[in-house]
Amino acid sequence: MGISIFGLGYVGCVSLGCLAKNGHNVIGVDISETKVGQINAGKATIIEKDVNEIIAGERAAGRISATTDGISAVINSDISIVAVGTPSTDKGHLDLQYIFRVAENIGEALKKKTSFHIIAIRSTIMPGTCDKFADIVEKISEKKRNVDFAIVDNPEFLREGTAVHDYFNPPLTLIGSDNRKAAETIAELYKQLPAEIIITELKIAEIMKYINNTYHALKISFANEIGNICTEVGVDSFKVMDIFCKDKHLNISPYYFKPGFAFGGSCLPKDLKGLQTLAHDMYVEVPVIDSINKTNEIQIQRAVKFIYKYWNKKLGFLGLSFKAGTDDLRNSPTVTVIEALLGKGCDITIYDKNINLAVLTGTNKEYIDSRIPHLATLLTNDSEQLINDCDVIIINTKEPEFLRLVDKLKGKIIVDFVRLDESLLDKNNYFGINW
């Protein structure tokens, strides 16, 4: 099929190729001349594993290519995927002027094409976004919805990081339509995946992402709050955890059960804070989810005290993004014990292979702007540099060259965030955040 994808970012791009290599042509659409440059010279706009690889692979084989032409892409393509951000107001509701101006860019388009168009959103939105895009698409182009377009939503479930694993073995395909052709359609691009395909309304497709990744949020503080219980009573948190798991039946997924760090990145901060507002505008209390986020703060001031207490020693952190084989600094905690740390008057030096100043663009330059101003002083490429120079070192991420790094070390002192490996444990001068 002929496919336009709106929106470079990590779901565009990942999108981008996964369906190129499944054998459709693909055209990428981004208001940023930097990024369709990129597709176009064959390089990700992201870094994460393979895509590098699959984006070079089929924009040599002739499927990619990308253009900030998006009424030309939509009139030569068949389906149109919309993946631009959705990113959250002071407030807590979506600012989906994004959003919005693809469906004036479509609308504008349709006036030009005859022939029946697919609108797939796999942003993540609010239930009731799809039909005030379609308003917004009948409107311009003087089309009718599914008559002469129809909207489909497929919530995508990528992790960064693991993005295109997760993109070809999904744990299910969801897709949520009011035209049952336009569905099937859809579900065509994901035969091939080893994973049920699930058609249903609009809305349950809408405000699954929601529910998911705020689950997703409570099972991390919880873990959190039980491994703070343990470590003050002197109990393992982590046998008792991987005792926990062990239930199939009613817990469900152990992933996410494990005592450690605060949770971040770009999906569970704002999904969660997303389905706060949203039973806050439908006057339902929640006091559970509404704590989630006060637990995770409360894990931040705990790295910070934990740290602080080698306020006088050089400090250095292994890993600033949110999570491992990710450059995602958004809302990554790290960040905020860092900038504490600094706050306080604490010498610190931070390695991160996936950090490069130079190209970090969009929200994420936005957000480390604001937060670490002057990170390019604080940054170094030598990691053993690091190891040599500071008397403290901070495990940020599960980067597998960090275990090489702290394996063998002695007369430093090693903080764990992430509980790097099980062959830490029991080193004399090895402290885990709650292990």
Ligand SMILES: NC(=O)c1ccc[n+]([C@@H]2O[C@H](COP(=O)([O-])OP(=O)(O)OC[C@H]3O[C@@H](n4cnc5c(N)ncnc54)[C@H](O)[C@@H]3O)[C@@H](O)[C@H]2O)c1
Given for the second form:
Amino acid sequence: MGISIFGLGYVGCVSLGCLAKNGHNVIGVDISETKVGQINAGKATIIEKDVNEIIAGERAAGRISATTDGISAVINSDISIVAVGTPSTDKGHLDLQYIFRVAENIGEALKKKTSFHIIAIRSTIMPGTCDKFADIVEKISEKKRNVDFAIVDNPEFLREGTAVHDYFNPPLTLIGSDNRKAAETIAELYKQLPAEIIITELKIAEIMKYINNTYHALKISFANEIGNICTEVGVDSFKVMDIFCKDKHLNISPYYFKPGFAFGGSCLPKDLKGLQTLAHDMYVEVPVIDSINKTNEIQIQRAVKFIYKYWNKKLGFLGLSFKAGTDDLRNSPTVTVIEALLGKGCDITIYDKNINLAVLTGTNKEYIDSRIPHLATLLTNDSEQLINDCDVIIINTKEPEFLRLVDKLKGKIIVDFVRLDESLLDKNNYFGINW
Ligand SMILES: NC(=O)c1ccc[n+]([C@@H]2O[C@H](COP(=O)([O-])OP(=O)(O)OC[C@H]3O[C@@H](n4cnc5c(N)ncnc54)[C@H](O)[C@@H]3O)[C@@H](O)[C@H]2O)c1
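I've shown you the form predicted on its own. Could you give me the structure of the form predicted in complex with the ligand?
First the chain shown before, then all remaining chains and molecules of the complex.
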């Protein structure tokens, strides 16, 4: 496959060398004559372990060259990889001027090209940018997307300092596309790499780098806040975080990583507050930790606001406790939602087979008595009857028995906090809380 790469910075230079090392012929394109000259002299444009040797070797083998002439590079290749910068503007928005200039360049080239061309965006871009890029190419080239050319998003996961190692050992290869054939052609470029290749929707691929990098920033800031608290209480933060990372069940794992409803229960809210108070007492500022509960409250308000749209309908809740398989109502965010909706005069029925008011004791009983004193009048022990009688069904927990009710749910308005079953998603009357 002949490949042209637009942008010979960190991503472009590493991709140029590594794709050539995997046997492809690659033409680098940059607006900088200096960078083009460096590549043609067999030198890397960046300081990075192993890149200089790779560029020198591949240039000597005749597999790489560079030019400032983007049009000839596109005409002489089947695939164009776009790796130009996408910096922030002064106001924090993405500056897409470099990306769109490449779109114009490729559009001009495609005017003169008859064979099918694939464009792979490797730069980090916001959802919707590939579509805008393709619109520019279509307008300038007068060619048609998915007839004469296709566009895919193929985000780069390398880190500076270990870029070559990361290129050959990516966590995964991600390709977003509306054109399966183009996605599979791009997947071929990476078939030697020891990583799963995931082909998905364009916008999912486009947003992925932002999610990853924001999470990485969150990890660093979280670890730093923990380090600051530990320092004040005379605990070695490195030992703490080493042990933290050894828990691969709940800490370093996919667990708790599902979007859905707010957290609650007897432990998370209490212990979060405990650590916040400890930090406060030590005069340690912990804005990341402090904001966790705020996000949780916003999620509860989101649910109230959404369900209240149906204020004049009969509302039925499947599940009341803070998660499936427990009767613990303490700090169940759904209790807060129901309390708010009752306060606004809504007609509510609740089914939760785990809740038996006669045997509720201690703090659990005190909690519910103080929040929904007449709970007994709202509870039913017949889930099917609740579905029959109510217009809007709110699914609060992922009880296995609710899965057996999926077919009965399909005619109702559904507000789902837990993504009970994928088959519900294609219904017009179905609303996930954040999907
Ligand atoms: N640097 C990283 O570690 C890294 C990792 C993953 C993803 N990314 C993303 O990849 C993209 C590129 O990042 P980078 O660090 O390689 O950028 P960079 O600034 O190092 O390189 C960009 C290059 O594009 C060239 N360029 C600008 N306009 C051009 C045009 N019209 N035609 C041809 N070349 C043009 C510039 O001259 C420059 O050499 C960004 O979106 C970035 O967010 C970067």
